[in-house]
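Take a look at this single chain, the form predicted on its own, given in structure tokens.
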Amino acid sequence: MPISNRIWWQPRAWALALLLLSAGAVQAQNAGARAACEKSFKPSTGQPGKDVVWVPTNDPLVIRMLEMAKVGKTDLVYDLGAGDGKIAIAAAKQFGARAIGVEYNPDMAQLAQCLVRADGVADKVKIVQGDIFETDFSSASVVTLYLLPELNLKLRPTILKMKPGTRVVSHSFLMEEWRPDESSVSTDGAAYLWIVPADAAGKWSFKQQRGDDSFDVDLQQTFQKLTGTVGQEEITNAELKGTHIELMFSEGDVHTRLKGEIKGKQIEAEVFRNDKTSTYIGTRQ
């Protein structure tokens, strides 16, 4: 190797070595801080809680849950039954989100608060000691759960009143007839995702923005599932994810495909109809 290249590479090698040493030192420091947190209280798998026993969620499943919910920097994640704060910490540390964990056990909540500081995410994560059924988490854009089915079901009415588009992801347990929008099952465990649906039920009158075409749609809704009619014709392939709606129907030889967004009492939609795509506005009657 020429001398000039050797001289150029040596500083880079030293810089890389220093970077690795620094990263190792930080990891060791964090590990030491976490160990110090557990000196006053160290939880054990299966210990009893208010409504459930504590079982930690494994790290790969935590990441998969947050990925399913598409957590990002603009999100506020509420972890209900936060335990040692693992999910809330991961939401901040790996995904850049803000997070609030709600934990009933005072010792566990105090441990989680200590671990938040140890992991250096106190500016993004808050752990509160409290009852999840008495907590206002309506500001959340993402809710994470690892509760029993009956507790999920008890929370369901509150969740369904949240802002349409809110993502809810649960470790292991479902919500009875409200089927998940997405399921992910592996050797790490099962995770289920729901997207809080908008209110789409009712009669809608759609009018073409630049034209004279119009049609009326009568929709029935069960959670995110839609059925309905246009005149005497049944709607097919109807889908609702949060505020986003898609449906298809035919009137004689006219085939219609609608894709739009529900905004209160209106639906702004792109409609493929009569071999062309146009903007339509649907108004709830």
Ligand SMILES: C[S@@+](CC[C@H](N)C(=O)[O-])C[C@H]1O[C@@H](n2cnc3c(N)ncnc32)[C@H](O)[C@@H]1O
The other form holds:
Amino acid sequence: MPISNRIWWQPRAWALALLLLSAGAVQAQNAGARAACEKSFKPSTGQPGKDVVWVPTNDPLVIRMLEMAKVGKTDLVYDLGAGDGKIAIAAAKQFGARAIGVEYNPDMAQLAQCLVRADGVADKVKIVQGDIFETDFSSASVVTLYLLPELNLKLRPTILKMKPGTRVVSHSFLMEEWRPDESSVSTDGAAYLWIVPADAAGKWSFKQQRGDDSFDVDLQQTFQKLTGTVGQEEITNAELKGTHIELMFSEGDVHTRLKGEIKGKQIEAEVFRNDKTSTYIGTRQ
Ligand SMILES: C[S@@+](CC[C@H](N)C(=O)[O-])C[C@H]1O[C@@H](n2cnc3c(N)ncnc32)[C@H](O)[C@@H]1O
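Take the protein just shown as the form predicted on its own and give its structure as the form predicted together with this ligand.
Shown next: the complete complex, the earlier chain at its head.
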């Protein structure tokens, strides 16, 4: 018997063939269900919206945005101005997250909800018809935006009050002097990522946990940018990503490198100083 014929008799080859056939059938069923959704309302690119028109983010950029935000199973993604729900659907389907899309246009919101069901992710995705400026999205761990620069700016104060570490990804548009933590620009378009910074500003007294060393750091903060001093010396290489803080300073021959986590009024830090690493607790003065 030729090899190709023999392969067909193997149970694994049959299982694979059945799997491919059923995957094809599911895809066809999905496509059918999606087409049925568009029978009630077929949107057109550029149609007016309350504050901005509908233009869908292209598929590769949707994936890149969600990858930049490192979306995973434990996330709750809010897409503000959800359109046909494609970002919320992808967050659930490709990344296993829960997602909520907020869309003002009732026809669009209904279509998005229908597409959620057609794609079989209704257990993870909800589409809410409403105004993004009147919706409480403070429970989100990830926020996605494809709006306009002025709408991003209008949302900025609310976003900055969210839990430190919340990731925000915007298609195309920036947030003025709050510079993104990461940018990704390609032929698919531009995507920008911000990580909501913790409040780090102020005077911090650091004390070694098992020892009697101590030092004071005075920090100034503009969004995620930190500057500051230790006595007369400037801190260098300062970085703030959500609650994670890193900085360095030198006093004469003593070089100090600090990596810590801001937990409200305290910073728990591993500090490399005097040739050894040990734990310090920083307390806001
Ligand atoms: C540029 S589209 C983006 C759609 C989707 N997020 C995407 O990236 O494919 C913006 C969407 O926001 C909706 N929209 C405009 N103003 C809104 C508002 N105040 N509240 C909720 N949705 C709004 C529009 O109807 C439109 O569907």
